[in-house]
Every structure is written in C-alpha cells, then in structure tokens.
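Consider the single chain below, provided in structure tokens and representing the form predicted alone.
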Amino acid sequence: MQPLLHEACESLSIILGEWRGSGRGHYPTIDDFEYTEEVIFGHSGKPFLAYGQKTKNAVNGDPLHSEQGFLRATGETALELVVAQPSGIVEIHQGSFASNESACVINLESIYVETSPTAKSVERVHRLLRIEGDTLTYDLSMAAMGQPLQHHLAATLERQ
C-alpha cells in the first residue's frame, strides 16, 4: 500500500509518476545525438520525491546517461535537488517553483557540483522543468570542460 504523501510535498504532487519522451542535446565538445528518456518521480512518506532518470541512444537503443536523486520541498515554493550520476558527478541544487492542479515550473540552479578523479568536468549546472497536464518539457544548461554556461539538452515526456 503506498503511503500517504507527505505535506511539504503535495504542491508538487503533479510531477509524480513515469514519464516518457525524447530529446535532443549539443555541446561544443561533443557531436549532436537524439535520445529517449525515462523519468520517474515516486515517494516514501516523507518530506522529498524521489528521482530517477535514464536516457538511450534514440538511434542504436544504447545506454546514454542516468542519474539518482531527490528533490526536497524546503518551504511554500523552495527547493533543493540532490543528484548522483554513475559517471562520478553529484550536483546540489537550490531553487523554487510554482504550482497548481494543471501546471508546474521547477528552477534549479546548482549551488554545488563535485566530480570523483576520474569524472569529466563539470562547473555548473541550470534545470528547467515545465509540467502542462500529462507533458514535461525540460531544459539542462551546463559549464563543463572548461565551456562557459550554455544550452545542452531539451526533452519532451509525456505521463504514462
């Protein structure tokens, strides 16, 4: 039986759920590519949403990118988003949304990006997450490899 979730979360009950799509992503460092994603957003109970994300390869099906996470309901419309990826990079993020039954806008700026020995490198990190009835788009701007900010991927996922 699910428990109940939690009230510092239901503002953002509108994100919870499997959500599937495509996208695209560029970067000065890397050749253009097309992806499918998987995103789910659960809960426990308790005071955040659980976050889990994984992309392939739109062309070949191959494994891309994933990543772990939790987003924290920190006060009426503030946020924190903690994010582990398996290539070696964790990201803490601050920022605020806003809700209501049919519509959701998620800003995340990181506050903290730390990378193992043997991660590429990554400076900072800007989420954008826009929930319209059963469709999220998002775009992820980043500075890595020494490249200032700038666009990297955009999605569009729909509720399943």
Second form
There are 2 protein chains.
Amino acid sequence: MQPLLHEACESLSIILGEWRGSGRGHYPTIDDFEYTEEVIFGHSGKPFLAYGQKTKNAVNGDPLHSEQGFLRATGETALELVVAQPSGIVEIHQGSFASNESACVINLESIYVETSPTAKSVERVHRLLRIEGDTLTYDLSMAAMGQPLQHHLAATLERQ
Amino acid sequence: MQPLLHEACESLSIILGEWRGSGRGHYPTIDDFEYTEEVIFGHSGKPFLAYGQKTKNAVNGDPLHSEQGFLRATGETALELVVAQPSGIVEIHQGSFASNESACVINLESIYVETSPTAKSVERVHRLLRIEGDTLTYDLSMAAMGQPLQHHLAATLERQ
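The form predicted in complex with another copy of the chain, contrasted with the form predicted alone above:
Everything in the complex follows now, all chains and molecules, and the chain you saw is the first one.
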C-alpha cells in the first residue's frame, strides 16, 4: 500500500513519478556527448523524496552515468539533496524551491562534494531543475578536474 | 536484456540479488530497536554494484532507515563504497573483500562522513558483511552524536 505523502513534501508532489528524455553534455576535458535518461522521484511517507537516475549513450545505448539520493524537505521552501554516484562521488546540496500546481523550480548548490581515492576530482556542482506540467528540464554546472564552475549538462524529460 | 557482469565484479557475484531478514540496533543515545530489512545488490555491466536497502520497524511496519549507493571494485580485492542516506548523511568507505564460490567477507571503513546542515552528526562508520551460501549477516559500528565508535546494528538476511 502506497503511504500518504508527508505534508512537508506536498509542495513537491509535481516532481513525483518517472521521467524519460534526452540531454547533451560538454566540458573542456572531454568530447561533447548526447544521452538518454530516466529519472524517478518516489516517496515513503517520510519528509523526503527518493531520487534516482540513469543515463545511456544516445548512439549505442551503453550505460553512462547514474546516481541515487534523497531530496530532503527541510523548511517551507528549503531543500537539501544528498547524492551518491558510482563514479565515486558524494554530494550534499542546499537549496530552495518555488512551486504551484503546474510548475516548480528547484535550485541546488553543493555545500560538500567529496570523491573517493580512485575517483576523478569534482569541486562544486550547481543543479537547476524546472517542471512545467509534464516536462522536466535541468541544467547542471560543475567545477571539476581543475576547471572553473561552468555548464556541463542540459536535458529535457517527459512525465511517463 | 541483463548485461554481462563486469570482470572486476566477478569475485563479488555471490552478493548479487535480493536479501530479506531482520536485525537489532542499539546506541547510547536511543532506545534499542528491532527492524526488518530488504537489501538489493544489482549491476549494469560496469565495474561497480548498485546497493540499496530499506528497513522497517519490526513491531508496526513503519519505514525506518534507507540508503542507496554503489560498491566500486577498484582492485583485485579492493573496494570503495559511496552511500547517501535520507537522514542527510553521505559516506565514502575504503575496504577489501575475500571470497570463494560459497562465501564472502567485506570489510569497509569510512574515510569520509559528511552530514547536511539539518542532520544529526555522524563521525565514523565501520561496516562488516559476511555471506555464507544464501545467508548474509552484517555488523555496523558507528561514532555519532559525540559517542566513540561502537557497535550499532546487527542483522541476518536470507537470499530471495
């Protein structure tokens, strides 16, 4: 039985569900790339949403990135995001959101980024998500590998 | 189509699958508690395993803890674990494993634990997992809330 959504997450209910689409990535240290993506936001009745995503190479379908984490509703419009990535990275973000019945904007800035001993270095991440009706778009900027913070990923997904 | 297991994960194949069971927790700052648990280890053909777990209160079924992360095979017997928890905690562990066809021992020590601004403090975590045939047992020790590193959780799960 699906539990009731926690009242702290009610203003985030527009995010819940499964999203699919595609995106493009670029960064000075790598070749440009295109990907397909699945994102899922779920809940267990507690004051956070579970978040998971997977991307695949748009050309050959090989798995690329994935991440798993939790979006914590910590105040009326305040959020925290904790994320783990198989590339050996963990992130903690602080941010805020604004939403109504048909749209939502979430703005998250990393306050901690740590990488495992064998991972590539990442220093800072900025995540901006927008939902308008059944469309989710995001931009992700990153300071990594000694490069300054700059745009890295943009994607558009549709509610499934 | 399920991809082939990456060769770096072959010695960890005994972990793969879904596990269910129960455990007990204790810590100086809280009441003792009992829980039921589901653990899943999966893979995508890359050199890591996806890890997720959920626990519920053994008495009333309420959701308790959950965590999501990735177990990275970084050497012949070397591992890294990255984990995010909805309580606002991220952990990076380093460790090692020993395995044969019917048994596996995994020993992981946190090298980095960070908590979000609204989370309770955790300083250090030690995770010890054992698999013998279709039984998985683990012990987790933790230094948190100003307490020294000490035993916190023990559980026994069966392969589903």
